[in-house]
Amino acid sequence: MTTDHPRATLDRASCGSIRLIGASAPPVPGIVHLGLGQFHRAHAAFYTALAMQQDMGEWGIAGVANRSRRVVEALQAQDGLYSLLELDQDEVSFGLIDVHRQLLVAADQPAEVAAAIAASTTRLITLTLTEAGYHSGADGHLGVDQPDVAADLSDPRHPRTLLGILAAGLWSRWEHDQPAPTVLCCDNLLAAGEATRARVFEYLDAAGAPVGLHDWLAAAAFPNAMVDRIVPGTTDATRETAARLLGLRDRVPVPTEPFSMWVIEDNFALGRPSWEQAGVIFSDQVADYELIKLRLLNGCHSLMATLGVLSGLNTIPEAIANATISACVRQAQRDEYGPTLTLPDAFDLAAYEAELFHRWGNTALGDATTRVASDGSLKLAQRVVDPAIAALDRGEMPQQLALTVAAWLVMVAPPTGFDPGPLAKLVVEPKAQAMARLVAGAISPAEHARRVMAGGILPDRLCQHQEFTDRVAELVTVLSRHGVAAAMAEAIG
């Protein structure tokens, strides 16, 4: 490929000799994917494209964005192609992903999305809704009182949320007398398949769905899966790198790390792509892989991100390069997360932990602490609660897990007189307003912390452990009066 027209828009005809990952033939979409974001395009779409190179089948993807047309319009203008940049320090590898065969926006095209899910050619529905997209309440069940969910339930055949759109699409599929499909969650959820199945059935129950739909859906498969790849947001620097490598302008390049892992239960109702040829691990030990990743990677990610935000550190590599933050992470892995794990067969824990520190230190990736720290109330419910309770049941105080909660709390709902710094303003927290109402009028940092802990923001089964709440309150006091360095030093002991 020449570089005569470096600002030409990427399309199939212009790609020349650039490596295409996927299939050049246009198979019909056998997969409908809800949530057309960065992670999907770096992970499930990538694996599917690799599998199609080996065994094409009819596994093209109909990609569905929720509300934003930006990515859909860019991909449509580029004939469905986009570049995937694997960044690792001084090395960059790249290719063009060729796997999307239809592109839709759910908010604008609800009938088309339902039709895609109901199509006889659709055998698999995959999801990246993020933790928030499953609309779980503090009790772990569907939050039927959440405004978006309540709006959907008032008119369940015309929903606005992706969860509601999934349910409506399955409803339509049942009405068209199609067989029950596989629904595969690709989000960071514990027992992801079981959790997705529970939310779908709870939604349909609340929507007054017919009994026949429930019976039909009982034949659907909801396999558990573990997903693992760090995918930061696309920046101007990403677009500039893509243009330099391609000689063409890609409006939606995706940066990611070289590391990638996907572990899935081999439980599919209507077949699946040959993902094993792309490196997917099919295992009956998904739960063990899942907890290792959720705790050693995601849990520690939350710890270092919140500490990084409070320390004024912009990126995860900057945070993990801080010796005290690194010490907190190692202590959390060794003493608090590690004892809760069961290792899968032949799993090398030391190698995995070493790989994690290499990944976190990847300066070429430059993942933002504010991105990782966002949606903390949802993430910590998945990552902190059970290992913290396990430590308390052993008679031990999980210092770093308490610090994770305390740092998150002062970051998104700072006590009176405490400034969490400019980065905290960039952190997204869906329960920030509820937390602000809870702490209004608190006369001390400790009271401030106890109000949040008693307010249903995090699951009661952890917050009812008074000793844990007391420790969080102590660390919030240290953070707000003496700063993040003092709180880290106290937690390390």
Given for the second form:
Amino acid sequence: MTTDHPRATLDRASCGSIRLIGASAPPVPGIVHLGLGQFHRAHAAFYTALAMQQDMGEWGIAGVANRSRRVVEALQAQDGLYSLLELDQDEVSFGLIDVHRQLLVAADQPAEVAAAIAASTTRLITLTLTEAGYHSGADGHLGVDQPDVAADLSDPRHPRTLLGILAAGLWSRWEHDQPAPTVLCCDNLLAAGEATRARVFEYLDAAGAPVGLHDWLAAAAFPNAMVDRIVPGTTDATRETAARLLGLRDRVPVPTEPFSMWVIEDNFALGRPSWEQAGVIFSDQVADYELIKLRLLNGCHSLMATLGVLSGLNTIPEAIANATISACVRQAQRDEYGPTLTLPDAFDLAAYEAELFHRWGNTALGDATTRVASDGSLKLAQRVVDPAIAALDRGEMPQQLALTVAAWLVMVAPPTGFDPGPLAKLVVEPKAQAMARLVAGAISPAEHARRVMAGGILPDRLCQHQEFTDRVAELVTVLSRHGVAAAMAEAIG
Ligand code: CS2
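Given the form predicted on its own above, what does the protein look like in the form predicted together with D-mannonic acid (CS2)?
Up next: the whole complex, starting with the chain shown before.
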């Protein structure tokens, strides 16, 4: 459907009786959020807006985009408002999120961002940096020789990465004699809080930060948390749906699913919003929730997205509707991810898995296989590596995890003569160039695979398991000689 007449732009004056979530947030934000992407706007911002509706507190958000001005400028023109569209088959419910009280672009306003982190009113810093934003090297520690990290470390008070911007802001906060805050990671990382804490300390140590700052930061809280909501990219269709529902033009609506979940360790240095009133679960079993989600949802998501791309399927619902892809996913859940999980108290695994298939099947949401298949090397490190090692340690070959790796490998670094299809060109892989260098001149698909596995692209602790590398090499051979259907049949066994 196309909008056939011009519409007024969304702003506070025009929004009339449209449902506002989080109205009247105080002008001074208590939260600084780094990474103003789709996920933040559908998840932490949504929960915070909802919590403030129940119990205001001083928790508006200063939202910081990294380099792009697009979202910040659109939100500024809309008084910080945007619509959140919850799509499920024929049903849409929507509301306007009203929680951002300051909007900044880190690349243009580094001093303002540092000042916001250092402000006495700021008590909480939340992060959605994506997996790439934590700058892990192949050994799992800070990748100090990554060019952008190295550049920041040589001039740590004028950083360009969001990790560097966080560190510079904390440095400034310490200089202003403010108490150490909470830093809450909202990314899909293993032991998210601990990993974030380790990364910030590694960065500050490598930057030569003063001992006093190090000691001060020891009092900061880095709670672990599991975040969950499927949030595709915004398309013209999203903007058209928003225009139809709102009767107004919203430049930055966010599509999402009705489901959402956030489980957080209740460890905050300077208080927090009343998120429990918005449905957030506070638990000391976050680690268990996190692994369930990272493996049963995200790990299987990577598998179905990659197989989908190679099969020419545009969307996740199309991929999971394919009987063979779905069989691969079920096998991965039952035999390979399942045995590595500990269930939190009263957790209904069967219901959780059934709900996952329902969520993946959401055709109205139409999440793109290329979105989920992107950044594979970084995602697989979080999702596949430990469960694969656990299976090998049990004496079992994790066929579907090997297929996840093999399918990703041929998708982003195709062996000579193999065409991964048109969708593969839309998949982003930050290590694609390094992979292409590694495989240049390989004389067979198996050698091609072995070179990637030995090349420090995925964590060494998995790649040094020879039997796993051998299986990946076999599956890469089947994929490139006989295609994705043959490889799925081979992995299902
Ligand atoms: C997806 C996630 O990008 C991905 O690889 O698996 O973005 C997923 O949609 C979310 O983690 C759901 O909570």
